[in-house]
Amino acid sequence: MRALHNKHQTLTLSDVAAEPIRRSGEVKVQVHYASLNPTDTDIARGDLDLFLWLYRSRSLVRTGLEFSGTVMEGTARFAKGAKVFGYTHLMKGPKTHQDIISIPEDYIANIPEGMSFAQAAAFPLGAQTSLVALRDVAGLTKEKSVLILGASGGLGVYAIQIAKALQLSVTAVAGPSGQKIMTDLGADQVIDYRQTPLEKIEGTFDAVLDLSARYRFNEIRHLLTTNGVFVPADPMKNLSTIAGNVFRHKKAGFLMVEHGNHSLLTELAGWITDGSLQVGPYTEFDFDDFEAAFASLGEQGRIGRTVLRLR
C-alpha cells in the first residue's frame, strides 16, 4: 500500500506493509482520488506540528483532507462497492494521501450519478465549507448581498454558485484570469482586485466571505451593512475581533468546518444531481507526482482545485 509520509517536514511516497484497522462506525475505502488544500502545505511545512500534537496526531500520513474511492469494507449504510466520497478530519484521523483508508461514516456520502471519481475528490471541502460560510455562519437569506474574496479558487469556486442556489447577490473578486470562470459560475458582479484595490471597492454587503485568508476584519469592515458579518476563511487572524464581537453591530463570524457532515454533503450532492451546483474546474496530477502537484499550490491565479489519481 502507498502512502505519502510526511516526516521532519519532508514529504516521502513510500509503501507501508500494513492496511489500517476498520473501527466500528467506519469503512474501509480504496482511495482513487485525494484532493491537495493549502492546508497540507502547512503541515508539510510543519506550522501545524503544535494543533498536530495537541489532537495527538500520531501518524506518518500527514496530509490529505477530501477523498472519493470505493468501499472495501461497509457498514449498513454504505455497502461494499459503494462509490463514496468524503472530507476527513482536519487534524485527527485518517488523511487521504494513501491507497486505502478508514474513516468515520458520518464523513462521507455516495457519490452522485454523473459525478467522476475526480470530481468527487474536488467537490467535498470547498462545497461543504461554503455552505456553512454562507448559510450558518453569516446567515444569509434571499436576496441578500455576498461579496466573495479570492472568489477563483478552491473553496470561491463553490462559493459563487451556493451563493446563487441561496438567491444572494454576489460579488465576486479575484485576477485577472478568474475574470471568467466568477461570470461563467454566476456572479452577478466581477472585480479585478488588480485594478480595483479593496479600498476602492464600492458599496456595502450583508456579508464579505473573504477566501484568500488575507484580511483582518478592520480592512474590510467598511465594506459591511449595519448589522453585516465578515467571515474569514482563516479566523486564527481574527480571534480578537470575534471575542469583541459582543461590543459591535458589525461581526467577524468564526468559520470551522473540522470534517465532512453526512447530511450536508448528501445535501450537496443532490444540488449537483438536479443541476443547482456543478463542479468546479480542477488540475489533475498523478500520485507519484505530488511534488509538481504541491508546488502548483502556490501558483498565483491558480484556477480551482488540485486533485491526486492514486489508482
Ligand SMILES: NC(=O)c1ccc[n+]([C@@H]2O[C@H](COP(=O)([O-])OP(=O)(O)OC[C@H]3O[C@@H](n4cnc5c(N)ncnc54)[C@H](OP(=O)(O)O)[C@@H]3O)[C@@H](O)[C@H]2O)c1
Given for the second form:
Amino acid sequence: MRALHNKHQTLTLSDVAAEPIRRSGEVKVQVHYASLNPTDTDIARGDLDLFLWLYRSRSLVRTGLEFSGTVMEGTARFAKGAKVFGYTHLMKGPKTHQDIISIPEDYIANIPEGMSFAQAAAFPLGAQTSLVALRDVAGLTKEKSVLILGASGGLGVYAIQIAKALQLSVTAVAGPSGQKIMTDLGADQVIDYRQTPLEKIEGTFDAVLDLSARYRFNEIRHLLTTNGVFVPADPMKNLSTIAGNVFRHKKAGFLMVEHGNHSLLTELAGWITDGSLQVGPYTEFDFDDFEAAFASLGEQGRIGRTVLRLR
Ligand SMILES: NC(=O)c1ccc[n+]([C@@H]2O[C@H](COP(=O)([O-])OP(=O)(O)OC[C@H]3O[C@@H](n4cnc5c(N)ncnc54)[C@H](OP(=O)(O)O)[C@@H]3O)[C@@H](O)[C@H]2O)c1
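If the structure you just shared is the form predicted on its own, then what does the corresponding form predicted in complex with the named molecule look like?
Then the entire complex follows, led off by the chain already shown.
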C-alpha cells in the first residue's frame, strides 16, 4: 500500500505502510482521491508537529484531510462497495494521503448520484466549513450581508454559493484571476484585493468571513455593522480577540470544523442532488506528482481545491 510519509519535513511516497486495522465503528476505505488543503503545507513544513505530538499522533502519514473512495470493510450504515466521501480530524484522524484508511463512520457520507470521486474529494470540508461559518458561527439569516475574503479558493467556491442559498447579500474578494469564478458562482459584488485594499472597501457587513486567514480583527472591524461578526478561518491566530468578545458589540467567532458530522455532510450532499449547490472547480494531479501538487498550493490565483488521484 502506498502512503505519503512526512519525516523531518520531507514528503516521500513509498510502498512500505501497513494496511490499517479497522476498529469498531470504523469503515475501511480504498481511497480514490484525496485533496490538498493549505493546512497540509503547514503540516509538511512541520508547523503542527508539537500539536500532533500532544495528540499522540505517531503516524508518519500526516497529510490529507479529505477523501473519496470505496468501502472495503463496512458497518451497518455503509456496506462494502459503497461509494463514500468525507474528511478526517486534523490532529487525531487517519490522514488521507494513503491508499487505504480506516475512519470513524461519522466522518463520511454516501457520494450523491452523478458526483465523481474527484469532485467528492474536493467537496466536504469546503462545503461544511462554509455552512457552519455562515449559518452557525456568524448566525446569518436571510437578507443579511457578508463580505467573504479569499472567496476563490477551496472553501470560497462553496462559501459564495452557500451564502447565496441562505439568501445573503454577498461581496466576494480575491485576486484578479478569481474575479470571473466569483461572479459565476453568484456573488453580488466582486473585489480584487490588489486594486481595492481593505481600507478602501465601502460599506459595512453583518459578517466578514476571512478565508484568506490573513487578517486580524482590528484590520476589519471598520467593515462590521454595530453587531457584526468577524469569522476568521484560522481561529488560533485570533484567540485573544475571541476571548475579548464580552467587552465589545462587534464579535469574533470561533470556527473549527473537526468532529465528524455525518448528518451535515448528508444534508450538503442533498443540496448537490437538488441543484442548490454545485461542485466547485478543482485541479487534479496524479498521486505520483504530489510534489507538483504541493507546489501549486502556494501559487497565487489558484481556483478551488487541488486533488490527488490515487486510483
Ligand atoms: N476553521 C476551520 O474549521 C477550517 C476548516 C477548513 C479550512 N480552514 C482554513 O480555511 C482557509 C481557507 O482554505 P482554502 O482551502 O479555501 O484556501 P485557499 O484555497 O488557499 O484560498 C485562499 C484564498 O485567499 C485569497 N487571498 C490571498 N491573499 C488574499 C488577500 N490579501 N485578501 C483577500 N484574499 C486573499 C486567495 O486568492 P488569490 O489566489 O487570488 O490570492 C484565495 O481565494 C485556510 O486557512 C484553511 O486552513 C479552516
